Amino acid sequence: MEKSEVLLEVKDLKTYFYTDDGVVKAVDGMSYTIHKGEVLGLVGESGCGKSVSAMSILGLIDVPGKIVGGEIIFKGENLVGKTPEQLRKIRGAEISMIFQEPMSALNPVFTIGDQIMEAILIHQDVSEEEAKNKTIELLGLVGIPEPERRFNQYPHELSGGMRQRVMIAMAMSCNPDLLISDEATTALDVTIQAQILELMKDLQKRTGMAVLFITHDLALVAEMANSVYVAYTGKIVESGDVVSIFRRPRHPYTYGLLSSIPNLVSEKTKTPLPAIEGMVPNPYHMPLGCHFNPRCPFATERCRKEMPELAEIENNHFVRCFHPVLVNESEVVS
């Protein structure tokens, strides 16, 4: 895919909660980019800081948590900084984000039409009528059947899909610039996955919005991104397109993550996966050296003593390793 403008740029970010047991460095240095019309899969195991980071970029980063380096650069302007009032008229309009749990993101006691029309009366200047003529027109748009009715409902009426769906009517309310979907579809089974996943795509065509989609999935990367970013304790451990990570992972914690992915030849041999071993480090007590030391089968006595930097090893694909993996493609591709 050929690089537009750059839309947003999360540079040295670190975002850090400060709590009774110590501080944990939920984000720490981590930077990517997206341009215009691009979709970045951030991936990587639970508390790796996917979500923490999305919740910078919205300013919704709350008492314990406080944004304590970086930038993040949205249109040429740094959001870090920025006022309440200033962000609030960022989010939702410029850049919205789909929630993991719907039931937990939308308000139980009012209807959904109601709730999708709040977001377009906020920050469009819109009658009443004209934005529940657009909500019903979204609702049918994000494939929910029956919008006039389905507008007066509330939550608990909807299957999970279906509020999924509402979630993304919502967020695609005011022709966002950025749509951040943060673990969007792990709550659904597969065939409603499948669909939500189709319904992003094409809605990410039509309207050349930037996405950038969070989550653990590495197939779901896949099928969704342009460009990846693999992150493990709060840092980016490796960066490139697609097709060359998948084919070349280079980093030895990216390379566990797509050998444990289950394929047609380990099915039918029943051959045992393998597996990352250990355990994501304590928050409180980070290893010295480079974080995944303890679980690598290459760790050296350099990387239990120092952190090594991001680094060019090929066209735009980055590593932070002083030990790069070199992998055949048939090893991990089937």
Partner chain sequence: MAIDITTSEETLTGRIETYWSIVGKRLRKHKLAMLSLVVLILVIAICIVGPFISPYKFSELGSIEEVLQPPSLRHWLGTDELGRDVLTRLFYGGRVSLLVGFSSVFSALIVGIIIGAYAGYYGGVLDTILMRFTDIMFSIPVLPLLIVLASVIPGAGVWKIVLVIAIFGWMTDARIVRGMFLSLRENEYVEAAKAVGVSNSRIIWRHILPNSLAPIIVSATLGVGGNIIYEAALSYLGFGVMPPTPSWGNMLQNAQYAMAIAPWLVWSPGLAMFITVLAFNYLGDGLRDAMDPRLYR
Second form
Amino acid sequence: MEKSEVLLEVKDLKTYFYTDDGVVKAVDGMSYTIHKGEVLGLVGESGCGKSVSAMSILGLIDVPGKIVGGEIIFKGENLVGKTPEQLRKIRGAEISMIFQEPMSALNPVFTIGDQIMEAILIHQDVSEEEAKNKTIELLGLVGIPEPERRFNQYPHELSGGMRQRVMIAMAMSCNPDLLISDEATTALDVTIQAQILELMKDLQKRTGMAVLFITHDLALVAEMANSVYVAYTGKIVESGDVVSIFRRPRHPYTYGLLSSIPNLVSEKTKTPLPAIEGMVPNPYHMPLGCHFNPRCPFATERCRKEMPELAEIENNHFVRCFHPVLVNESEVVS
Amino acid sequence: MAIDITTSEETLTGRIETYWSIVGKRLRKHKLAMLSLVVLILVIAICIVGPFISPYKFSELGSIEEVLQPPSLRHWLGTDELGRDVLTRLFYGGRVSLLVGFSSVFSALIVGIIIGAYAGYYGGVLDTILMRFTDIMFSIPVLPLLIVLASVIPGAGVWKIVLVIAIFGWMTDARIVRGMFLSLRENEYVEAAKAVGVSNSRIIWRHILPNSLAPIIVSATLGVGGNIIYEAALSYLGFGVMPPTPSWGNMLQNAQYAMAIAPWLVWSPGLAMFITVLAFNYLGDGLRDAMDPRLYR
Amino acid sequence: MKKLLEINNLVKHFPVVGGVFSRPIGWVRAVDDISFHIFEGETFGLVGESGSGKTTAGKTIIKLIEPTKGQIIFNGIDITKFGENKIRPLRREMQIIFQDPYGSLNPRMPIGEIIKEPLMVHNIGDKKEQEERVVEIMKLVGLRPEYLRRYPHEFSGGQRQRIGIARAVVLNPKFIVADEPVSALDASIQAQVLNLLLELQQKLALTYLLVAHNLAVVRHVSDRIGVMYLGKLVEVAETKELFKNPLHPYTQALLSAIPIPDPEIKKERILLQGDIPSPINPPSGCRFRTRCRYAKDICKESEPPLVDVGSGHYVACHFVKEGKVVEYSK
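For comparison with the form predicted on its own, kindly provide the form predicted in complex with the partner chain.
Below, the chain from earlier opens the complete complex, with every other chain and molecule after it.
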């Protein structure tokens, strides 16, 4: 695929948390690039730094957290070091975000219409009348039936799926160039999740915005993303386009995750899944060398001493591993 | 570090971290609370040891020249209208006041925990009955009734005061405990205990109570200070600990007659009480922070 | 095969209280007349979305929740009306694993105590034997026995779930309700816990009722699956049959909604309209009709019964007869 213009480039980002018990390197040298109109899937388990990196982009890192290194280049400008005021202008206007729990992001004492209108009025130079019309249009756009009536409803009157639609409407209100979706469908039922995913796909196609799609669910990445970054303990361990990641995973972690998830086609039900042993290391006691080495079946002496670099192993497919897995394509997801 | 694959989920640190060790660690960072704790330990130690070192007895009357003497080398805090050494009486009165404070809180706590636990755990009719009773107790004007009770219950001992304060002191504890039980009984570990077949009484005492201790301890800590004041108020009105047994309360009461000519009689018990109660309050605050429920993950 | 558990017309309604006098002003029909059975040694998967009543069903079956109506026959004994004291000895036979590995362990109890408590409550063995049993079980579920004096907060989600599993199997039960046992865990840990459940089933001859929303997980471990929607069972079938030949329109939509971890399969989705209705005021007739693309007048008027359409495949839909869809058309 011909890559279009770069929209956002996260370069060697380091976001650390200074707690009483020590330093947590939540994001430790993460880099990724989002092109215009692209859906980038950032996938990993809890503690891999995927959400912290998104919060860093939006400048929402609070004490005891701090961005201690790296650059976040959005449309040619470095966001690291910008004042909160400058970031606030970008946030909501050019970059929007939707979260897992829409209830915590919505104010319970205002109607959803008022809240979306407010977002529009802050960032756009329009009259109240225009803002209201735009809000109703947006509510319709995100598939909320009877938008005029819903305009006057409070968040608690809506179901989880409807709230997430409201959040998306709010996020779309200023035609952002980048939408960050942080586990936005995780709390929803499968049939509702399917609705929201279709909506996001549809909006993305229609507006051409780029999406940073953060999730723990590999299946969602396969469905939504063009390119995939796999994160583990604050670092990217593998990246590439979606087909090569799912067909030819090279990092033992990616490979292990893909083969350990139960799927809907495998004939080997009721048999042990090829699980990854052990667990994500304690953030205060990271292992020496490759952070995955204690759980890796292929780990050698070298892996226990040295952290491998992210290296291009085939065209545009990067792996942080001394001993990349060689996979028979039919083996994965079978 | 070698990883044993069979039981490979392994990153625990060496020391066993109990809830209380974490609370202790956090409390140690709370400077005011730690200072208060030190002050309280000192106060308690002095009150216990003091009477043994003092050359005087608390009831020992002085000669006529020694009546109402200001602080001097012989009597560090002066003497009272009967020539008794104020410092010695302060030690002994502290013993009594602290004893009253602790025992009344303890007794009230037992009543409050039992009533609150059963009301909160079982809910329904039992809850309604117990809580209406609590409400009624709350709506009784305490001070006049305390006075009546203090004069009705026979005897003049310290224990009578403890009893009187406890009878009117358990309601707050009962409400706190009930509230804790109401929310904690919905926890999955309670359901898990039921699924295993654990009896209700074991669930109440072994599962829920240990988890509701934090607010109880805070309330008890603040309560000790509060009840010391209560005792003082009762004594001041002449219904508290009866002379010649000294308490900080009746020492203050005594002092009022001679306030103009012997202000030291007011200063020493007043200040002792003030410092002690303040320390209990700061310690309670510190404990509240250290035992914040967000503490356990 | 022997039926270990038989559920007949089970109903659980929760009152919705309101008003000044806390009187019931409505009922949540969490479980509304479901019937099925579980064979000895099998895993029966109960799937459904939030509000389907699957968790309530699981907890009612082992009498953690009192049933409103119906019959629960466990191992030949009708336990529906058993009071607390009569059910207690039966707790040795039936256990539960909870979803939340954080909330289901008492934070003030060392894990050794947590695992030992069932033995103490049922007076099994002396103190020493109990301690030996705890060590044995900890090894069995993959926990280091050295950790028995430690508290739950020191463990990760996966380890805590192992502790919960140890508590459930320490009494050597016949039957375990596993209520969303892996949904709170990270992807790489889910497989470990599923493997443990499978291994324990073999070693201890367990029968499982697996309550879950993740169909892939349910498919991997279940022999038979029941699909619930708004308090009703809409379809029951053997696992392979259900995935090959889903007959109920809801099951079809549910299966098609599952995202597949393969970027090159672009499947056609049946997108359901709208949200799940409230279980306080469920639709008349077939409860799924408000979201069903095939719904006709009859669906509004009468409730379709769950009928056997051949070889143990049960469906509750007016348009499915003799194992075939007779009338699905728009």
